[in-house]
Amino acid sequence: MNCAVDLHMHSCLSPCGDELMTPNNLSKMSVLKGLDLIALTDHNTARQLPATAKVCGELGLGLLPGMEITTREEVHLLAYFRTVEEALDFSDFLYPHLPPIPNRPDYFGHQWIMDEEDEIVEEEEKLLISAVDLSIDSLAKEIIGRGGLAIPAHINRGSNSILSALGFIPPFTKFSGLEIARSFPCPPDPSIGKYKHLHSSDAHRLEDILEREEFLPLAAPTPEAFFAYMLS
């Protein structure tokens, strides 16, 4: 079946995410827009996933657990996992590699962790948009070693992309695919063609979540079906 997807969005836990991007709001907006499978990919953390998974389960909406990591090279790398538990384990591994820089909510925005009722249960104090002290290659190996997928984000964007930071796709790093930003042309690099491509919204606001316009040929709107497609 063709599943309508949006596999890159941020909640209000990401400091750059709008405060209205709560677990309920982003999930229900995705249903209203006709999506079958979404991925929540907050910056350097998976701690909003448990509440979002509960909401998505009640709505019958597929959820792919993920996060967007800022590597040592300032490259954004998407990590996807089959289960929320696997994503949380990786999130716990990643947290000590973030520098101890406190968030400034007045400047960057709040970093709210919510429950399934959109009640704030905690505010993360460490700034989540900092770069971790791990390279993109070592992170890809760690993600893959844990059974996940490592996919460079918005490779054709002018900032925080692998092409803007490195100038090329490292040929020996086992990426599972590439995310191509919809609003920019794809670079004429022949190495890009050997990967599967994803096109997502990178939504930080509710109105930016995709309509029913990007499709993947998945057996079902589930993480397992997505992994089967990406690894085929």
Second form
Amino acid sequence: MNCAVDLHMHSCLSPCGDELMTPNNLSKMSVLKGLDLIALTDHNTARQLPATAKVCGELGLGLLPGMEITTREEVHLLAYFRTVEEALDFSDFLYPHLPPIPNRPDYFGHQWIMDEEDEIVEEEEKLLISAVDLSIDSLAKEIIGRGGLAIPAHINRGSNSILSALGFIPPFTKFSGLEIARSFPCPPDPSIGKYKHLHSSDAHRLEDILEREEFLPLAAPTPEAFFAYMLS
Amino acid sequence: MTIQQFIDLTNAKLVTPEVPTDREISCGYTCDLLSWVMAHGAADMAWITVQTHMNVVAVAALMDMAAVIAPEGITFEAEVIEKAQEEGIALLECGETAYSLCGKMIAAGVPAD
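Provide the structure of the form predicted in complex with the partner chain, given the form predicted alone shown above.
Below is the entire complex, every chain and molecule, led by the chain shown above.
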């Protein structure tokens, strides 16, 4: 079946994510927009996934557990996992690699971790958009080694993209696919053609979540089917 | 200024001993966005950057640069050093900041372009 997907969005745990991007709001808005499978990809953390998975489960909406990592080179790298537990394990692995810079909620916004009722259970104090002290090559290896998928985000954007920071796709690094931002032209890098491409919203606000615009040929709107497609 | 004279001036450590240090440096540069460097680099340039990814060597080789300098105590990984030796590009590690290194190069008469 062709599944309507949006596989890159941020909750209110990301400092730049709108405060209305709660687990319930982003899941229910995705249902209203007619999506079949979404991924929540907060900056350098998976800790909003447990509540979001519960809400999506009740709604019958597919949830692909994800994160958006800022590498040492200041490249944004998407990591997808089959289960919330795998994503949380990776999130715990990553946390000590984030520098101990406190968030400034007045400047960056709050970093709220919520439960499935959208009640705030914790405010993350370490700034989540900093770069971790690990290279993109070692992160891709770590993610794939844990059974996940490593996908450079919005490669054609002017900031925090692999093409701006590193000039071209490193030929000797193994990635699982590439995300091409929908709003910018894709540069003619010859290495782009050998990967599967994803086109997502990178929504930080409810209104920016995609409608039924991007489709993937998945057997079902599930992480397993997405993995089967990406690895085929 | 040759690479050796740069080393003497800054106490930088040459981590590619197989690359000759008598090569002349034509100009100095500092930037950490490789896409930008690919558009603005030049032959025989000495490039200061905090990036140490393998692509740094590829960009330096593409532009036929003389040397890449990692400031502030940043170190290169073994496979990056190996590739730079193959490409004949000198890699230098230095404790000073990019700002300080640029100041010394300009004071010694190395042009900006």
